[in-house]
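Heads up, the chain below is alone and in the form predicted on its own; it's given as structure tokens.
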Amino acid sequence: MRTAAALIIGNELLSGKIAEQNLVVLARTLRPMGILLRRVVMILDEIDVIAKEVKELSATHDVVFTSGGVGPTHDDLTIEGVAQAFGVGVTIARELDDLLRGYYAERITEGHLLMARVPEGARLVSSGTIQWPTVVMRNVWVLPGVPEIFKLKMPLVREDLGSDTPFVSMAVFTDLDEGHIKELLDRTVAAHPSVEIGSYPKWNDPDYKTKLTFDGTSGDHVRAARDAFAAGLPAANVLKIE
């Protein structure tokens, strides 16, 4: 199973000025691809910190996704940080430069052209439906922080990386709280080590009190764990099985 990490970059996120929206989009993209998102790091716009985190995450995961810091302003430092992480310089990608000049035409500025910068040795990934290229430096995808654009990049991620065995997810909803299901839950976890089991309580929800999720790459194993747990509950307390 391939593993992934996300590096979320931006002072505005850590100050609370902007709400982070890209992580859930990335997680929901990777899960059906069978890629396990193992770590998420959120940092300030600082070149040395970006470089340090990119270097460490790249060495310990199959693929890394950065989010943010790729515009033309003073705090858009991700390209420089990624280049520093791999010990290379920053260069102008002719393809990006041409696209920017074609798009902005007579309105082009030196600020716009800063968005053509890439780490030396990076490749540009595009497709017939997503023509604006994405910068990929070795195993690091450098993605924009703007949620609308970030989301538009996800089909490109799926197309370029391909899919492994996808995760299967099933669930049981009960009107019992976690204190009443702990022993059964512990037994189920111990009996089904290949299945990731989660317990998520709700407060003041009229529909259920606890949702139990069962995830894995084997549908048979996931179903067996889910059914074993559901069978251990009093029938009257099982509200829904998915």
The other form holds:
Protein chains: 2
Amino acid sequence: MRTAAALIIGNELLSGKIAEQNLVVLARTLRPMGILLRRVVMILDEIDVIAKEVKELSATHDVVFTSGGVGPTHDDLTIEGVAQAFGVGVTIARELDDLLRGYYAERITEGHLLMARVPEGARLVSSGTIQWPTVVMRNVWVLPGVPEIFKLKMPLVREDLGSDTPFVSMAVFTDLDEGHIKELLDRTVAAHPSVEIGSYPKWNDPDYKTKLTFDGTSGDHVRAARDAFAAGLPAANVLKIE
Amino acid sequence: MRTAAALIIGNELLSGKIAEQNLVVLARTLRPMGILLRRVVMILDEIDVIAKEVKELSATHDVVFTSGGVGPTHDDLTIEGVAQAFGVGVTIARELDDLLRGYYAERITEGHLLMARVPEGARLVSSGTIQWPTVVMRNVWVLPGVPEIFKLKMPLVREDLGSDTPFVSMAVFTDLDEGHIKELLDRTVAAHPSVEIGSYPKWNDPDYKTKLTFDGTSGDHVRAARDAFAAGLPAANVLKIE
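Alternative state: the form predicted in complex with another copy of the chain, after the form predicted on its own:
Now the full complex is given, and it begins with the chain already shown.
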């Protein structure tokens, strides 16, 4: 199973000016692809920190996604940070330079052309439906922070990376609280080691008290764990099985 | 200026089952307190990873907040992780034990009583308005992941930690794009080193193209940077100053 990490970059997120929106989009893209998102790090616009994190995450995960810090201004440091992480320089990608000159025509500035910078050795990934190419350096995808554009990149991620065995996810809803189901839950966890079991209390919800989730790459194993748990509850306390 | 980090724990966030909601609440609490949130790490329910992160974040920041992984089930590992980070054991806090027994009365189970566990040496912070005490181990606040309860803890954080010089934040909105303002922006950044200047393009917004933010702990410095930038723009391109 491939693993992934995300590096989310931007002072505006850590100061609370803007609520982060891209993580859940990425998580929901990777999950059906069977790629396990293991770690997310959110940092300020600081080039040395970006470089250090990219280096670490890239070495310890199959694929890394950065979000934010791309653009032409002083606080856009991701391209340089990624280059620094891999000990390479920054160069101008001819393909991006041409696209920028075509788009801005006579209104183009030196500022705009900075958006053609890429780490040396990066590849540009594009598809028919997405006009602007995406910079990928080794196993690091450099994605924009603007949520509308980040979302547009997800089909490209799916297409380029392909899918592993997808995760299967099932659930049981009960009106018992966690304290009351703990014993049964512990037994189910012990008996089904290949299934990841989660317990989520809902606060002040009239519909249920606890949601139990059962996840894994084997549908049979997941179903067996879910059914064993549900069968262990008093029937009257099983509100929903899915 | 004090620094802070957050450790957000939970498989359900990294799998995309649930969208993370607590970070922005914490960020918006700390900002007016003048505490700089520098780093957020989001991880799975894995005790060794929790312990390692708590140890690192606690050593490198003035205050750390964990979110999630508290409760009685097998996937609630934060208390043990924090204890492991500081090389101490887990003990039962008499005050929490009493509260649990009072609340659940004859319905109480061994499972419920697990919620009285704290790292050895932790203190319990409470106030008149918030009934359930919060566990604080050294500089690490152990907060619940449930958003409704996480929010309720913020007044306690404010009260207990007190405030430093608050950040002042100002902004200029323009209909020019980042490429067109880059030169002026670079000059402003260079001339106002004590002010943190951010540039945020808005995609497909009819109201403006770029928002420039000016932040710092000196209102005079922030205002000077903002006014210098606004004065450098053609008047027709200044849409709003705040």
